[in-house]
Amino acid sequence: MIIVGEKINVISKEIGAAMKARDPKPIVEMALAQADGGANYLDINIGPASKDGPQLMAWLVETVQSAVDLPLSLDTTNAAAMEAGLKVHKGQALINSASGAPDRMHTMLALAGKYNANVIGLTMTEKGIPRDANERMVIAYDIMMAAAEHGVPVENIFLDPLILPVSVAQNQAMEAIEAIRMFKQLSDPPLKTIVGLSNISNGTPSETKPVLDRVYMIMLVEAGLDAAIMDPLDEELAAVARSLPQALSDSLDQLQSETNLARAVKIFQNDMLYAHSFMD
């Protein structure tokens, strides 16, 4: 399992302030902590960064890679900022992200081809997130075809089915899992798959998040998941990620015997209605 550390994010109060002030200390400390937690990539999320995006992204890439020997996931909708980061990145970067919306798709895939970068393809369009796995599959095919136009090989593509919070879109949990299975049938060799794992438990009580995240990760990996954007500082979750897929069958057996985990499985399979109190 490829772990993409999610903690260098402009929405974080401390990290966001450090980005604005160009203070490397909190950013380097977070990068080192995530590397120690087993991250294989570090996500550098600057958001739209409409004012000084290129300068900020280039500074962040150089700052982080001076401290850790890891490739980075460059996370912004600002194409100029994305290219500025790619120009100074050491090794093969991960572009986070292209999508099925034509402008964004072709802009980001062109950069992936130009800089030989890996790229995440979000299976959504300008109309929003699809209703089911079949609609996600159509967008995934469009992304794969557009990638070929821009010289991006299939082995450089990570497809993201887009995870929605179980607390507000419970039926979408299994649609995303089914989409992972379908994506694996698109090409030979199969395209890689990735999710933003913490989205599944977004908005749920703090005590339920670890259970939901752990169970859903196991179900996703069973369907063919290759990578997750997640918190590597969560030691229990990171341990599960590092043990997969070797311990997958044992983990699935355990889910059936542990009450809270078994309830989470039923929720994701739509056999039980989600409630914040499901662990009580």
The other form holds:
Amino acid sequence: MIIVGEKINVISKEIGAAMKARDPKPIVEMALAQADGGANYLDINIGPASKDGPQLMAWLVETVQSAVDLPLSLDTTNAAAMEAGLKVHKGQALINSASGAPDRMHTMLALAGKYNANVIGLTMTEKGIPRDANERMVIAYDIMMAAAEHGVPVENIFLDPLILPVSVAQNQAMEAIEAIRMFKQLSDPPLKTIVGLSNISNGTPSETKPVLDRVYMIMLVEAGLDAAIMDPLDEELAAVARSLPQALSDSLDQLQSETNLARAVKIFQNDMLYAHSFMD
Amino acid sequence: MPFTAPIETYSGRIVEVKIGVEPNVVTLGGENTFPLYGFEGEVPNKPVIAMEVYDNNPVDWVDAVKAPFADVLGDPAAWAVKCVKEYGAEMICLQLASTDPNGDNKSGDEAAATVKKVLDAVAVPLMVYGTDNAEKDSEVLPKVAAAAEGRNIALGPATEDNYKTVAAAAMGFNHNVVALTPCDVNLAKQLNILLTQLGLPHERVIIDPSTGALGYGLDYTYTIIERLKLAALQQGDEMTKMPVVANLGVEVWKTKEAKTGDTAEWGDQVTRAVSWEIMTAVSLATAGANLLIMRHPQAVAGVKKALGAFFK
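Can I have the other form now, the form predicted together with its partner chain, not the form predicted on its own?
Zooming out: every chain and molecule, the one shown earlier first.
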């Protein structure tokens, strides 16, 4: 499992302030902590960064890569900032992300081709979020075709089925998992897949998050997931992510013996109606 | 080859909630299949209709629905008697509109006195509903619960913000709780979990999923009721197996279609408005509602006729 550490994010109070002030210390500390936690990539999320995006992204890439020897996931919808980051990035970066919306798809894939970067293909379009695995598959196919146009090799693509919060879109949990299985059929050798894991428990009570995240991760790995954007400092979750797939092969059965985990499985499979107190 | 209709069987069953005291008890729920699917299971109790009575004089009502109650408006006890004697109501829903803090803001004691009067006047089962102001209902409903001791009423709404107070009052005086959530199936289940965690038995809870009238969100309510019943029947979900109430009279009579007078294009108001109420009620009963709160006597008669034919 490839772990993309998600903690360098403009939304974080401390990190956001450090980005604004160009204060390297909190950012470098967070980078080192995540590297220690076993992250394979570090996500650098600057949001839309409409004001000084290019300058900020370039500064962040240089600051982080001066401290840790890891490739970065450049996370912004701002194409100029993306390119500024790619220009100074050492090694092979990950573009986060292209989507099925034509503008964003072609701009980001062109950059992936130009800088020989990896790229996340988020299976949504300007029309909104896909309703099921089949719609995700259609968008994935479009992204794959466009990637070929821009000279991006298949092995540089990570498809993201878009995880939605189980508390508001319960029937989508298995659709995303099914999409991962289907993405694997798109090419040979198969495309890589990635998810933003914490989306699944967005909006659920904090005591349920570890259960939901862990169980869903196991189900995703079983379906063939290659990478996750997640918190590498969450040791239990990271342990699940690092476990070998064969060790997980019968883990779903094992889960049945533990009530809360079994309930989480049922919730994702839509065999039990979600409620915030589902563990009680 | 002869066609054999597929028959589903379900693992769950809706619990029976009994309101009122013998010999005037209504039973809600008890089915182990969907409405109109009697060939797959049992529907022991057809949906019950409760007629609305207001504790104030509803001056903002249109004449079309005031007329049947013209001589009793402002006198809830007489109003309830009229519903039972003249319009054949098997249950009454007393809406405590006068306690609304944004209106008359009557006290809990005054509301309790009104409840007592209504209970003395009619023997049929009673539901008493506050104004969905969590704070005010917390003051009013415990007093109502005390005043109605021994009559096994349905008391509500209990919401996320005041369910402890309402449930405690209901448990203290042996009443049933109506649990109201804002049009969200997950939140409906959640409130049932919270209520039962307090020790309120399943067979003392009625789900109010929020109601949309025909053309005003009926489809949302329909889907939520259907999903709750699916979870209860197919998945054996303990937290969705309570009967469902549709508080529809108040919603129907808010609509433009019910409030607009006779027009050349739309025709006669009473026919139109009554049809609107019938369509809303029958649709929600088809979704699985076990208790229908209704307003116009002609609509009540129409729905009774339909339900009589549907639920043999």
